[in-house]
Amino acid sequence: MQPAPPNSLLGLTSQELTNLVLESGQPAYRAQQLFDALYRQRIDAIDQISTLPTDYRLRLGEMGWQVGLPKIAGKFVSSDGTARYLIEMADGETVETVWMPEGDGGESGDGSEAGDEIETSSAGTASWRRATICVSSQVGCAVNCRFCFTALLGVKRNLTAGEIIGQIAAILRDQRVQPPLQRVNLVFMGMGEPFLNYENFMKSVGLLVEGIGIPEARMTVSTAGIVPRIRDFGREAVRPKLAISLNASNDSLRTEVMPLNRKWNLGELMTAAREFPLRTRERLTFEYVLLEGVNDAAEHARELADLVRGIRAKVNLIALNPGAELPYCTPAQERVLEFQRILVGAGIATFIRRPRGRDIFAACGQLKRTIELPSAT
């Protein structure tokens, strides 16, 4: 994989940003000017930094150093208010971030957890309560998902912890979304494995939290099931929350759809995600995407039961957002929810995810860098 591009602040921690400055002869204050101009103010350019002296913003210039906060190339907005962001880095590669207002897609069941509703200005426009951005990890995907556009990509590099943190601060910018961020959530759900870019990943989740202040525990991460990094994960003190991608319910048939499951197979998964180190009321997510004829019939559901029974968690069911370039088709509502009710029934918190944006390309697995929409019919 091709190396991001250097000399980028944003990305870089307090400490990092101490030695910056002080090997620049500077004192040890200027640091947390840095920090904050970067993070809570999120500026876009080192001479908007008014609290650093003129000349040593001109000198980090010199030294080639920059904000490094991406470029928003293109931006497409559903009918249900979703944006479709494609973000453009330093060196031209780009990823999609999405924003998803009202909540992530809500999820309808026993026990629903609806999405909020909206509010309305007394100008009559529509505003949000909360909301939830999606964000990518990795240009592409090394993980071969078959039901997903974004595996279709490949993978070319690595997004470093500043490539992170940019895509949800230039969505901040152009959204206007002021502080305090308490009603703002992230997941790690974009293109890409968070699992396999672990350091970036994490790096960008501590200075998510310190800088950017959006709290660990409005933070989720989606693995396809990379059982090594998944303990890492229970070691960390300051984590999202975790969700497991499962969309099987054996292995011969998660080896299909998901071929990582020959390295990692669903016994080591899940006995990974039954010695996870759950917090104080919190659960494990289990997403499940349901592909007509494939993985969704009542035997799978009853063996699914039979996976996660006994684990303190909930399992999310995604209808397949289907696309000419995959080789699956969406069941019926019918199928899905039968499938529901026969988890449900044996005791296992089962919620159906509602698609956002799936008119622009950007509900789950819909992602592949597109830069049209489609005709309309």
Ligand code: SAH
Second form
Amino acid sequence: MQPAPPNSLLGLTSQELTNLVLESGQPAYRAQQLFDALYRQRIDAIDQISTLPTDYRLRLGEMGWQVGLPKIAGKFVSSDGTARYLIEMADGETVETVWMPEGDGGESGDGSEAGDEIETSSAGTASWRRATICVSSQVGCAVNCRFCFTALLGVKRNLTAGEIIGQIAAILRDQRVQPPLQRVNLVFMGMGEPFLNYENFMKSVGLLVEGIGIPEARMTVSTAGIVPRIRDFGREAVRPKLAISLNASNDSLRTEVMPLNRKWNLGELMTAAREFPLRTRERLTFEYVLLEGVNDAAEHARELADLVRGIRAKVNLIALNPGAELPYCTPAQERVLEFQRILVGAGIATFIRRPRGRDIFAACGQLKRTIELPSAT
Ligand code: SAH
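To test you: the structure above is the form predicted alone. What is the structure of the form predicted in complex with the ligand?
Up next: the whole complex, starting with the chain shown before.
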């Protein structure tokens, strides 16, 4: 894997900024000015940092420092208001990041609670009550889930903390969102497996909370099931909510659709889930992508209920977002509803995730750096 350029200010903690300013003989308070400019004002060039003396701004540039805000190389807007951004890093690598606004009608449709992730209503781009940004953590992905488009890319490299934050900063700028960011939620559910880029991911969480000003309670990270990192994550003092991509109700099925299950099987994964230290009123989320004729039968719903029972959790069902490259089909709506009915009947809180931006290839599992729009979905 190639490292990203190291000269980006975005991604530095206040301690790292303090070291930087002290090394160049500046007073320590300059670090706070830099921190505010980078994360609160979200400037995109050093010469915009008006609180710094002009000669120090020049000096930072001469030393090779840049803000490091990634470039918006493409933007596709869906009929439902969702925008898929193609974000270009300094080395030319690109990832996708999705902006999902919700209107102010409050017609959430699936009973999910406030602060939740992608289960949203239709919305226009002009006004929104709440918005969710779906963030990428890696260029591509190494996990190889057989129903996911991102898997087709393989993994190119990890994103740095600055590049993870850069996606959010670039979109907040483009959408002209001003602080305080009370109406913005984040989901780490874009390209990549956040728990295979754990340190950069957690560093970005810290900076998002302290710098950008998004509380961790409004962030959710989804993992394909990297069990040792789930345990590490449970020990973090400041952490987003956790979602686990289950996608199958028994080991043989899960190994078929998620080969990663050979390494950490359902027994180990569910033990980690059961032992995960939830906070007051916090719930785990289990995601379950429904694949027609594969994992969508009544018996699978019952097996899933048995797996999840006793855990303070909810299940999010996602009907497959289809594509010609994938060996699976999307189940009919009645099938999805029947699956939900069985789970709800077994006492499991179960929601159906509404697809966002399928027409622009922005929905779950569809992120694969499509430069052109698909002709049909
Ligand atoms: N690597 C993490 C983060 C990606 S989140 C993880 O696996 O959890 C993406 C979510 O979309 C996951 O729950 C995944 O199971 C789901 N997904 C992947 N491909 C999909 C597809 N084609 N249709 C619907 N959901 C999909």
